[in-house]
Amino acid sequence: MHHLHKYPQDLVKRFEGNPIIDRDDIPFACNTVFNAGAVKYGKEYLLLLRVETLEGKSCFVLARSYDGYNFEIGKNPVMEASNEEPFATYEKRGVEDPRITPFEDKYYIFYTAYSKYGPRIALAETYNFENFKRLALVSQPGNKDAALFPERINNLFIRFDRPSTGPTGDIWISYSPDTIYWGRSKVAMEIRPGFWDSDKIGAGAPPIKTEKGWLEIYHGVKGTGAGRIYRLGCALFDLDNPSKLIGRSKIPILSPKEYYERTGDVPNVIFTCGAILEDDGEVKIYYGAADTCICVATCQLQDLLSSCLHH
């Protein structure tokens, strides 16, 4: 029997109807659905779902909603592994984990191109979520979790990413004059030995601009005797110099607890690729649970900021 928790352990509140999307909602045969990019488009909430097909390759499927909870799923993928070079070679095993950033008159989508050579960051754009155009492969192999800032700073595009640096992984920041060529890369935030994010960290939702700084909702990984646990936390970076970390949550804002987060293709995983800030200050965090379904949780922006500035 499911019991309400007398002493809530998480900063955010799960939607009572979770999971909001699972594989039975996808209108074609698939293995699983998880890790969706999220954006508000006019009056609609849009999710770009990562759907793993029966062949084991991931593609993107669009889901639409007017309330942010009940979604209508597209009948066909809007992006699949490309047949055109230079993308085809590096997408033979699919496209993964899209993150959508509204930018001026368009929407940029960072995603992971996956092949036998490992993960690479790729960039696409859309104006209407009907037509999607690939722009470039924008990293070397061994890089993923890219999230684009929604505006230029000092006339440069900025992204967080997570290059592979051995058994651990930190969040890096990079700069670009044109979204294609990236450099000036440096570490922006490191793992914390002994904490819930001691093994790996990676950008989750694209950064949210607030009066206190750039808010980044990220995932942290800790190894245990029974495997890894993926949790969510948040961090705050300087508005003018986003490589400068102001503060970060000491404890997770969301940890695997419910059955749908504990049991699945990859157990004990909460992983976000998108969050939506509402006009009233509520934040909707869309997350993949156990690499098996899509869920949503809500919280107040002020509470997230306070958790970063606990010190």
Contents of the next structure:
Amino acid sequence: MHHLHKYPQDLVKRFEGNPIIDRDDIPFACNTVFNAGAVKYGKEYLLLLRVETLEGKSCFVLARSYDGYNFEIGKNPVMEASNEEPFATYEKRGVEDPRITPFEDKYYIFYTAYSKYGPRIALAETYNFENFKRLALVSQPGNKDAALFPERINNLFIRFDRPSTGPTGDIWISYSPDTIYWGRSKVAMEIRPGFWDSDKIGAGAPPIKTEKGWLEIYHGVKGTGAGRIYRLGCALFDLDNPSKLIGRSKIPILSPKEYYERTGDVPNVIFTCGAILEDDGEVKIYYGAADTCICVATCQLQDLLSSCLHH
Ligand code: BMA
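Okay, that is the form predicted alone; can I get the form predicted in complex with beta-D-mannopyranose now?
Expanding to the full complex; the earlier chain stays at the top.
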């Protein structure tokens, strides 16, 4: 059902070659590939793919590209559920949803450690995308969707995260002197009853610094009689005080519509863990579609900012 829509609804433009990575591209038998961290590393585009194995546990596989669309995929996982404590206990059900933040001379990776206790936030680092070192488990169970800011503000590291506070969930902000101990937590952006992001929201790509503020591309969930719909929106936070919301897109920037977003292990899901801002102002948003494959969509930074500042 590929046709030009009479009234285009998404601010973000899908790549015609979507999905760019699916199960058949992974060089070992697996169930699905989705929700990848994304970063520019020298001239390369790197994706840290969440690959769900046939067992049902997720691991991370590195994919490399020179154009952001055609990826060469690593033969083996670069991170799997750990055998070493304290991580082993809390990663028994795998590692999920990596988000990469370039920070000075290294790259931090926040990911979800998943076990019978539920999801909790874990932190790893790499300098070269060959060796990955786990640093710490940095939340109690019941927290996920952590996205680290790419610089300190007032000498503190800052992250968005999403504690489980019942059937709904908001985006919170926390601060740390050292990336290991986090505190001063408070709510930064709430769900919007009656809107497309009425039930749960969570940070997607790590915040992008712009002249208008910190741009956060986030996911919003709405429950329906037939299950949840995950869409993307964007929001802008104050540069000096990122707990202060400046504006927020009224309508989603990307909603499930194509067959690969509607059909898969979890239908009607668009979920991002990474976006790349190019020098010319184009933003490439990498997203997992239906928890089954990986897609990319592009837009202009200015259009995202305008959508946050519509009112
Ligand atoms: C969220 C996370 C994501 C997933 C999404 C849709 O809670 O688990 O990894 O893509 O649900 O299933």
